[in-house]
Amino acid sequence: MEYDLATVSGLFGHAFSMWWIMIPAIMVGLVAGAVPGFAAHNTIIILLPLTLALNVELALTFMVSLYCASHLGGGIPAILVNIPGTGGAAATTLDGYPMTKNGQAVKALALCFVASVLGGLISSIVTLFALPMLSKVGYYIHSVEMVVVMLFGLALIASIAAQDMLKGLIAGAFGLMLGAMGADHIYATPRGTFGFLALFDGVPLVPALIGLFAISEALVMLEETTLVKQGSQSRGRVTWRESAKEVFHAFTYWWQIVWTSILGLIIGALPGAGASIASFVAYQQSLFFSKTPEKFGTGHPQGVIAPESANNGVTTGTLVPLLAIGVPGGSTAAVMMIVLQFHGVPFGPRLFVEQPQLAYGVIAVMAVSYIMMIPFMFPMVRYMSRITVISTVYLAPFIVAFTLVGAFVPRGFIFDMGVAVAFGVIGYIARKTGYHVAAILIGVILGPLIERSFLLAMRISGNDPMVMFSSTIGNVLWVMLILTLALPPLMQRRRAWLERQTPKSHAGPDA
């Protein structure tokens, strides 16, 4: 298939010919991701019957626009109540709900609907034009590499420690704890399951998600009367001309949106890292590279776009895998692959030669499931912001028995919904003392990926240790890690040491 205007501008008016379907793709997916618990997977798991009676085309357009909206609508509770509707959106709550609090909330929803949009849409354009290229990546990047990719997520854990090094630290090893519970990698070997058979594959990750934003949040909403602090300035009622505003100046951090979006997509193409793993490297990497990193944190902008545009960027790429291989990135490609399979679609380069419509269609279908959400911004940022002004007696009761059902739905176990209780007991004594419950969170979903991909490692190697450095390409990973966490300190104190030099320098002669 060869690449050229016609080509391509063929493809999009295809994907564009599919309209109908989209559009009740998109609102079905962006309530799926705004609750927790119904993320696209189970989504489309229910959907089956539907995406299987339907012709191959039709049913990878639905599942790959329902997808999509999904990842946006995971940062709309994110932002308003502090409750990632998935877990990519996890990182968002750092900064987003900040925002809310201080009475921006309209502002942090125009920046999460322009950050995921624009991320998805350029790495879905991006992914048109380099799947030969992306496609590829799996092969280079193997358990070695994968246990540094994480461990940029896990440095995160010290960003957060830099307030209270003590107990940001005590939290991420506590999560990293929780984490090391159920059957061991290798041999299967229970630890810390305390006897339960629902912690056998370890804490599930849903109701740990849901305890430690979402009923710690609630128990913690009922000490206020609304949501909003006392003295900041917001308004129910917001007009579309403000709307607007907060949307088109959402588009002045464009270029953050462009390289957080393109990571977001190759961490994407890694099968097994999927959207957590990609949002807290993108935030990571942001205050990183921020000019004002002691903003991080308290409700800054780039802390909501850097993990809204990766969260969204991955969506492409975890179907890289999955066209180009057969490898599944995430559990929602690997839905899809089943319908696939069940149609009978060829995977790995005969798919591209057999069909090479549908392969690059697929691509060009979450571009156009992008550009179809622009008209759902404008109506979202202003009517969604309204929640910040009900009052905390109503809306804290009604997240708890919402989200709890959420966190039965995964698994269909009445016991997850206890594990969600547990952890809301959790995260709300890590609130009240002081304790950050993102770097608990950390520390559950990314310590047993890292463990397994180490574990792999050295059992590859003959439980050699050094074979975690035996890979140029996890060598310079290896490398931009250390700067990482060296260079922030070092810059921080050349700031401080230029800022008590200035005065000096300038003193005048009557000094």
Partner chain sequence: MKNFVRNAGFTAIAAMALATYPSVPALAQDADYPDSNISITIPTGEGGGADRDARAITKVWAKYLERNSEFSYYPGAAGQVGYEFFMKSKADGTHLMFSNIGPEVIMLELQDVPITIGEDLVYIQKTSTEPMAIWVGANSKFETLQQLIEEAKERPVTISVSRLPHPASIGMLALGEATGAEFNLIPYGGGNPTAMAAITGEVDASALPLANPITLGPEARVLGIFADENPVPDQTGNAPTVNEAAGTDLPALTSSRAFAVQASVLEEYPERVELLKKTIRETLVDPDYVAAVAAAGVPVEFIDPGDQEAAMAEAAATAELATKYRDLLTGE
Given for the second form:
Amino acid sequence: MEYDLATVSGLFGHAFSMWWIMIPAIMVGLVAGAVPGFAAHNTIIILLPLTLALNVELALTFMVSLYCASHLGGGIPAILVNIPGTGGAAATTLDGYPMTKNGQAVKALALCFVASVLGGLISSIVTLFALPMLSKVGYYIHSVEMVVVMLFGLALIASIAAQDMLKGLIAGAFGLMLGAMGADHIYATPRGTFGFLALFDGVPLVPALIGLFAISEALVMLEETTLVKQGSQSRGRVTWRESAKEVFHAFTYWWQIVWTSILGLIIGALPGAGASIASFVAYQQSLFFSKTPEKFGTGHPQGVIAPESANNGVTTGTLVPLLAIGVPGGSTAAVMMIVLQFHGVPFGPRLFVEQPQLAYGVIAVMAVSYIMMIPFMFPMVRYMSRITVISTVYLAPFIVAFTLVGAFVPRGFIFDMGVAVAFGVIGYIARKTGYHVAAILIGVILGPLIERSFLLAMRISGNDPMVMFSSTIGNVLWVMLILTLALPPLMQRRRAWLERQTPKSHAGPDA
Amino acid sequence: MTEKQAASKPVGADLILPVCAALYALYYVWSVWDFPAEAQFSGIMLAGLLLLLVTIYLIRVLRGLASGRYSMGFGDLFGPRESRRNRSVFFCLMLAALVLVPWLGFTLTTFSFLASSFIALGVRPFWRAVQIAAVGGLVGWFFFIFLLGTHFPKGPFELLVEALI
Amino acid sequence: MKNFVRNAGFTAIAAMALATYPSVPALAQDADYPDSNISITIPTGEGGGADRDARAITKVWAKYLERNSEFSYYPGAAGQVGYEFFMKSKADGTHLMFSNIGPEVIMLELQDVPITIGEDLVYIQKTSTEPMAIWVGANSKFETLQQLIEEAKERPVTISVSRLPHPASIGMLALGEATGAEFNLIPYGGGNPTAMAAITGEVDASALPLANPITLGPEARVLGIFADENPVPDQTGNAPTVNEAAGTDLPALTSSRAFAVQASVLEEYPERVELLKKTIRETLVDPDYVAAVAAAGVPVEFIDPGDQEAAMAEAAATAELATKYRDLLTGE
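Can you return the structure of this protein in the form predicted in complex with its partner chain rather than the form predicted on its own?
First the chain shown before, then all remaining chains and molecules of the complex.
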């Protein structure tokens, strides 16, 4: 399609004209994202009777807006109560929750919203113009390269375990071991499942996430009467002016938002890679490039920006394989495909030939959804942070009651509520004895994905381990990975040496 | 209490997770023993890595114990003493809710869990705990069951509402 | 707890609720069947081919059954999880399974699943049948099946398949055996990623049910079909059958989608099963359904109103094939 001003403004104008369906979709998406257990794809499935009744354009608009908003919503509980609403927000807890604990909940929320909205907006506009190029990404990144991409995410375990490396590695390896549970990818034989049928498909991710974060947090938070220590919260109430100030201040991180959202977009465009991989990798890379890596994990703004803009960059990326090739790259796109098929709309390249307005329209709708989320930011920043002053004797039972529901929803097994409680116990012990729950979760999430890609690559090569170093892109990624792991300790040594040389120098300002 | 004991760091609780992880790793290896190589490979590699890490950690702990830097206490595992009873009751209520949900259904379980937890955690007066729990249960019912139609186990409340509507 | 119990309103509601509880199931009478929405178990993931086909059929079926359908997806262990959970669901004709006979019977045969077709579970009515196909992405260098086979005699050629226990996988193994070609089967776990691997060139070719490459349109090129004749020459660029192209004599390899119930339902509620079969058959010939299938990009030629006997015969034939290729498919 030729891009001239008239076409682009036509696309956007048309997208804006569907505001009446986008606003409810955004509201549903925000709630679904924020409630653990409800992610975009299962909410869309629950609402399929509605979407199938709408005409195809409205249905797509509804789903796309809901999807984008759910990625924003996931960060809210991650920041406020240390409970990621979705796997893609797990990395947000690393710095978001410490900010809340430091009495900076308002600031953290503002960073999360601005990063999400701006990140999503940037990546959807990039997609609109670079779709043909993005669609080629999948042709170059195969299983071998995916293994390395995911190792970047796994490297985060080492970074967040800096305090006690051995314990961090044990936590990560334990997570990987749990992630290796379930039927193997080639012969479908169940492994390490204790004979439970419900574990044949591996550790269910949402119950594991709910247990590790929500249930254990509920048990730990009861040791104090409120989440935020008395006195460290500046004031109970936040004014409009303050929320606006924090929102505008968050824009100063624009450069980090740009590159992490594009990183998210590219990872999202890979078939089978989703928001959790993108956010872990973005967090890990931000830490690597930061001038103040030691501040990560203690409530550092960059640690909130990275995962949030990356997981919203994924939203458009994930549609790329569906739009450009006709095969969905992830579960949400797969459900969208069902709706397209139900309406008899072709997808893949044929969509661009036969209904270009719809194909490009979807991406424009994404951009417009993000624009429409802007007015939601101010009241959310202002009011949501109040949750942190609720007494824990109310908060903890509510968290347990409703997150256990969330554990049940994705698969409909009572068993999964038990899984959540079991992981809750693991999470509680981990927290109380200095093992990082995020390290366990990274293992549980990435373990099965890496194993799948690894086994596929090995099988394709006829079980030749050298296949891992057989592609140029793969090798470039390997070098980058090694640099990522090796440089920080070297830099640290160098910095320590420099500081000894010039004792008066002091650390520079935050990037 | 001697000075040396007071200064030593209790690591008994720190051992729970590595020991559980090691046990799971051993169980995993046992469970894949007869499987084709591709199904075994990653699990056995991981189990090896995990067992290696745990062994290193155990050596660290043993050396610490020998030198008196560590002790086998459980430290802060159970949190502050004064709220321990409340929190353990809360945990038991959580387990009870899991057991009861197939019979009581979503709404009544949520309500009873919330109400009893509030009371156990010291919310007074009672009516306040019950009121908030009732609102919580009903809002949950409205959102999850009525609006979203999720397939929770139905209990007396859900069946009654179905019969009425 | 006193206030809790003394709350008169609450006690009254609780009493009423308890009174209603046991009486509700008793109210269900067969004249009302089905008195609730039909629950459909899909033993694969959401957004897959089974989901697509199930939605197309239930959309029109609702007209005849006067009930809607609710779906549950149980991917995992090649469908084993879905089958075992389905067996635990209520056996009264309100819970059905939407199966893909080919891969699932092979899975039941090869994996340690305590379910016997015929004794525990019965396929009561087919809805569609399609042959397996070998195809490549649009950018592939392979133009014909012969070229692919020639290359596979020189080096192992990689073939993406949905899973090893699958008729398409058996087809490739049989073809390799008959021609001396070496095919390295790579299971991607689901139709979508399998197709993606062939399109992006991670593997040389793919073997899947024919509807998959057809719905991909110009992105896919069908090289051969495991059937006695090509049922849809127009939509496959007049692709030859595998036997024509390779000079082999392989059996036709097909898979049918079919509804299944627990065997006990057939004994205890035969009239319900009859109603289900009758309404499904009515649906299959309904012009709205035919249009819905066409709209989803699936050839209408694949619609197959085969009855219980035909479905069970296919299951038996598939089980026999699975036994024959057991070693190759299980890695033992």
